[in-house]
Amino acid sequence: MFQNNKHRIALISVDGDPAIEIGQEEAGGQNVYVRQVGYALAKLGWQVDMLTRRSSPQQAAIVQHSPNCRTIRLKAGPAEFIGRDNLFEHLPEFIQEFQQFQQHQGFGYSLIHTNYWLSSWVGMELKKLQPLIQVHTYHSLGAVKYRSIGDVPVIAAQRLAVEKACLETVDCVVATSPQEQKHMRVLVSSKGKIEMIPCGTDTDKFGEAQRSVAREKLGIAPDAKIVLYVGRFDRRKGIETLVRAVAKSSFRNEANFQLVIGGGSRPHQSDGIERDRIASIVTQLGLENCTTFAGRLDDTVLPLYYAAADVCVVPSHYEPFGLVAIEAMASKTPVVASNVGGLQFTVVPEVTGLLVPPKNEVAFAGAIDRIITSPTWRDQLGEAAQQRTEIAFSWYSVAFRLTQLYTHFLAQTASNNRPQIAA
């Protein structure tokens, strides 16, 4: 029998490795969320294990991030990249590996926080095998996603059923925005417990550099007009809309106007194919001279790009939250974003940036031009954006609220398990 440790928590993210390079295929906001929540919870005194699947033979089985925080990579299918839509059949192996890991370590987790629908299924199956509390974050809802794409995958029916069962049966689901919470209630189920706790950002890292200093370090002219995109190459991210909007901008023919597209890609993979498609559109529209594909932006340069930009554009077709938006806002850079999902919560129109209809290149062009035209207003928006992130979106505040949630359930469980004294 293993020993329970009420201060130990498992963050399960089967498909989103928190120790992997951000910007690789299917590596984005979920990976950042799990990593940063893990780091912050560890600083608050939790023993944090972040469990994911091994996707390469070269990957270390255990990555120790700090004395209280580590990434654990378990076997779930062959040690190679497998797209999310093809991972479900390998989840039973992950569960078996998870239990063997507990046995080997000599303890059992009393609380797990699962991330994305694949991990929610893992958690619900584990609950059948051992007593534990399950908290879940969706990161993306199939019920919303499948309304915005034409080629619905075969796994869709399975995913929708799992997401419904998750909301109705786990101890608590964490919504990252009021919009996501509403989608859960309207599109998934009226049953189940939901708490709204937003995502966070590193307000120190993204708030350090001034625009002039960042531009000097990056070799960008002081008077340049910079439009920035950061994220994966994925059709749902709306990069095509942004490129076509830039083609319609009144600034497109000015020598100092530049579109910077930041994000890594791999040849012959879906992200590499999308990058090539976007590059061909850039060529068709005659934007080669004003467009830079900056590649993957790691933590050493990403804050500089945010700070250097006049405006950061998030043209996604759907975002449950949108970490890029608050990273830019923390850097005093106003955001132009699609009026969808959690972006309606993070970006305050006319205060920290502008919201426009998704896939509307004319509206995006107009919003970008409005901000670039007025540097004074740009700076006012940037100041308000930074203040908003400092108040509402630090990782410490996210971890503190999650700690309150975890502690509540652990105390409740301890009370229920306390022996009753006969009258």
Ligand code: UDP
Second form
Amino acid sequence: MFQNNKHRIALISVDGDPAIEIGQEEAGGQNVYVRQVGYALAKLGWQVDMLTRRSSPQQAAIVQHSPNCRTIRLKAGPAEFIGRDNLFEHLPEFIQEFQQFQQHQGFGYSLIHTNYWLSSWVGMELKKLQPLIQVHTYHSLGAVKYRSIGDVPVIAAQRLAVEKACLETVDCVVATSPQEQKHMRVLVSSKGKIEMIPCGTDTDKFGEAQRSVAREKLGIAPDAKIVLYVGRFDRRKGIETLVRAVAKSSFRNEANFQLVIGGGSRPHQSDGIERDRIASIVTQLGLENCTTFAGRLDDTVLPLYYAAADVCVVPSHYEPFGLVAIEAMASKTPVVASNVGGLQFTVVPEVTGLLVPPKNEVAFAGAIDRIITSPTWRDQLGEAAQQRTEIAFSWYSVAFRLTQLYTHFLAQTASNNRPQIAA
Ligand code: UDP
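Taking the form predicted alone as the starting point, write out the structure of the form predicted in complex with this ligand.
The next block holds the full complex; its first chain is the one shown before.
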């Protein structure tokens, strides 16, 4: 067999490739989390392999991000985009490839950190085949998600069973907010170990640009009033609520008022269909003149959009964490968010932004107006928001806490494997 290397760890994210462009269908917070956690853990001295599936023949099999951090793409089904709900049947192939990869490399991972329920199943199966410590982050819980959608997919029962088995059997589950932790306990299982370690954000990248400079670079007027949305086009994101709220805002007829909707979409795919639906609501409400669909915002412009905005709105129906909220906060932009999930943890009402009931367009309109009306208050909220992210949500502190967790389990395994001295 192969040798175990205790500083080499695998972040497994079958469906969320950490090396691809973010901001389109099914590429969002999970991809960012795996990538940033991987980078930060590597800086702390771990040898990090981030394993995902190959979703296009053009993709490199291995992407070396830094000497200690790489993305490895394994075969799991045809090399094309496959929606999460249809991936389960390809997971046995991923497991086989994972084992072959270890054989070729001549080592075996002693710790894996799996992401999303599909990878949790991969991890639990691998655990039957080799000694392993498994840490898991859900990113989304079926038990919560299926409460709020009408058309529950065929895979739902399988997902719920895997999520329960995962919580009850893996070494540790990482909840990214106290709200997610509570949902796990109430809706998934009372058994199993949970540690709360939040998501992070790049506090250098976000927060670098001043509002006036960002506006100049983006060609936005200095006196414009900008309401920003950033994220995927998905019904769960509640973009419709935001558009309807903007229609009710007392600023809507002012010439310098603008709604900017940032996020990628592909024609005829589910995100493209949602974008078209949102665009038709914009038209129905007569908001075309004050609404811009900015498309996918990459790293070169995303920090500028956050900095340029007066307020960033996160109108999700549910959010286990919600990276966009802390990215805006790190950029000194207050957040108006739905009073749900991880947003209740990141946004401090009246201090770093405002929380309002989800799907309540009147409440969103009122909150947006309150912030836009007072630039002084907007700036106070922005300052406090930035401070909060620096203290609580840096990737470095996330990686540091994960390191403590991993080290604890590795040390425990090492002491269990030590030969016992007879009394
Ligand atoms: N994002 C991006 N460009 C876009 C839209 C989104 O880079 O055009 C990123 C955004 O900055 C954030 C992630 O996608 O890091 C979305 O994460 P979040 O947790 O808010 O939502 P999820 O996609 O996980 O539901």
